[in-house]
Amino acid sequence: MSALALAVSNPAPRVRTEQDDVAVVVLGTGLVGGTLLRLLEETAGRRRGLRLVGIANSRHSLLDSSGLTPPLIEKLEQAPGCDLDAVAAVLFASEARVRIVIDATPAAVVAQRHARWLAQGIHVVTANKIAQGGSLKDWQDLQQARHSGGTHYGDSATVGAGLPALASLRRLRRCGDRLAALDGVLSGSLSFLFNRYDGTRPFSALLQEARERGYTEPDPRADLSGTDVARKLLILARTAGVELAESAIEVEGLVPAHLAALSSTEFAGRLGEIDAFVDARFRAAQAEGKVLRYLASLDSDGSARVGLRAVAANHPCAALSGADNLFAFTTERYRERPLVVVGPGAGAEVTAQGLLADALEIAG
């Protein structure tokens, strides 16, 4: 039997206490995941007892239904392959009142398990974009999921990296107030390009300093395909009530399409011919007194797109610094100033304090 199977059913005998009892999985040791795993170890005092039972990547697993103890990431290099089945399991045997996986991947495999553990009683915490921001359906069956085993979706850092965008809208719809329209920034590792871009260096350039912050996805086509920042407006939309289909949104990408085929290898050496096209659009919105922005939009009759615009300077977009994201949402009492959430929306930090903030909102 592996050690695996071995952690999962034969626990260490254990006395059961309430400050003890919240047990918790995590799902990703990347740049998101490992700074979680660090919040938790420097917040172990102040946690209200959450027991961390296990952690896992695309390579390992390490699972223990009595409690991990550090040095974790070394313990976890030498533990076996990561068996999905094998989260609710431990989970279950550990026999906590409450249980909570907490997905810090981009992982399409890990997204689909989310109603799943949903149903079973388990509660989710991610920065999972893929569950909530793919297909209707799925999005449909996930609420169905956590409905009917009376459980908790912790998506905060899935849009925003943690701001109160999502809990605004929520708030908003509790109150009966309804979303008539969304703009705004979306993405941190492009608010941070256009931000920064002013024609002096180019913009492949500023990609790879985005990625060494850790801003962009591993492979930055991710970011540079508007796909995730239509996933975030698809993940707003429902959460206002609009239930928007994947096919409504329109999309422009900066990555053309000769490029978009190439291995993340060969795509890496030719990021190059990205900057003539980025720059001949900066050119142009300066020559109308403008700056380029990668937005995202929800009009009123209904229309979404994300793409990149020329705005004028005095739009609330243009003002922005950083990673700083932006959401201005105009509702039928917000209607003569939209309700503005601003802050940084990319970066590890940020996006653990989320995940860990929503966990422990979940502990209770």
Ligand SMILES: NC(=O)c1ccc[n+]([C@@H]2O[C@H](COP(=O)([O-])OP(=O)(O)OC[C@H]3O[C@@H](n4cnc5c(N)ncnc54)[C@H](OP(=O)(O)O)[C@@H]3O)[C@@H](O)[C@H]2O)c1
The other form holds:
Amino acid sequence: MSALALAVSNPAPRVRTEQDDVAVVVLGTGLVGGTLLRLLEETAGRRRGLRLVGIANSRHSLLDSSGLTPPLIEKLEQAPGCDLDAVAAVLFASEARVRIVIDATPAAVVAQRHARWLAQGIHVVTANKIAQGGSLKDWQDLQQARHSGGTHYGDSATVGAGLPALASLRRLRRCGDRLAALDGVLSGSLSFLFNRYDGTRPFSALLQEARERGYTEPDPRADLSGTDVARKLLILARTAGVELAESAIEVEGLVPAHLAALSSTEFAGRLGEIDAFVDARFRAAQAEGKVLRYLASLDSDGSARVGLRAVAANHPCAALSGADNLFAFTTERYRERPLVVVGPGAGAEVTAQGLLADALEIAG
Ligand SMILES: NC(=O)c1ccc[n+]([C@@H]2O[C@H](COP(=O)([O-])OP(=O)(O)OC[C@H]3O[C@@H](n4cnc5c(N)ncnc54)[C@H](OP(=O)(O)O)[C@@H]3O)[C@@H](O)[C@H]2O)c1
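Having seen the form predicted on its own, I'd like the form predicted together with the named molecule now, please.
In what comes next, the whole complex appears, and the chain from above leads the way.
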């Protein structure tokens, strides 16, 4: 037999590189997902490799188990419609040791798949809060799926964007410490809005600015209604071992009922209708020498609330700036003074970095 025939019937084994061990699909190519794709490209030479085998948005999906090559977005725009069913298939076809889906969408249909992926042996990293911050049953299903699949759920970016809020809570819990109370500003967009609002510029103009800076949810009513903050409070409470139901949180929203049912485009054209309500609350707080903040709290008796509060000028939340978040954890061992985590709590760069950090931690 000739050497050539030998080579054909017995091909040299493919040399596996470090990159081959971790296959990743990124869902969502908007502010956060798009920034993550850029970070993956920029840091490719400096970190342990992640092989990108798929990207998708609501309109297209581009999948290749051997790895995608640039220009990613141009190729995605030419690809067929979004097929979430194909995500698990491409990850298994990659034969990678570690398979990760990164969810950078706000979509419930994507969140509904997290538990299935975890149970199948696919790790999930997410900025999407819906699966953990929704019904208690969904939360319990996720925990169950994680156990049965032996997988990890990278959720740092769901609360505090890139801040170590959930990580701090888990460290305390691992040491046997118990959360007694939690207070804070959990929304970067609402923090920005109330840190900046001084009555000289309409609230709706600031809201528009927050949207342009990428601080708000795709539909800002998710922020203004308090839903997004309530989801974060649920995630924090559940992470601390307090399995709260959604209905246990008292939520004060800032969206008048007549604007709640509009489409997001119609709502965008009527932002000005919120101005009078916010201004009245602002003037009332000012008359008492206080400032307005949108706060979340969980008390030792399990009562939980999110809403607008007038706080004294020396309150820690009064001194925040930009889109800062603040988490004050009072625990058995931090009972005199709380453990405080504070810093920027919104923005595409810090959120994408939170996702990348979780993915790298899972990659090992
Ligand atoms: N922005 C922040 O500062 C921040 C901070 C913390 C957490 N987050 C979270 O990060 C997530 C993304 O936020 P973003 O600001 O990047 O939103 P965005 O700019 O609106 O981007 C959302 C992306 O998700 C895609 N998408 C929507 N539904 C989908 C579906 N069913 N299947 C596949 N892709 C789908 C969209 O597709 P199209 O391009 O086709 O519309 C878009 O690419 C949200 O869950 C948000 O809560 C954001």
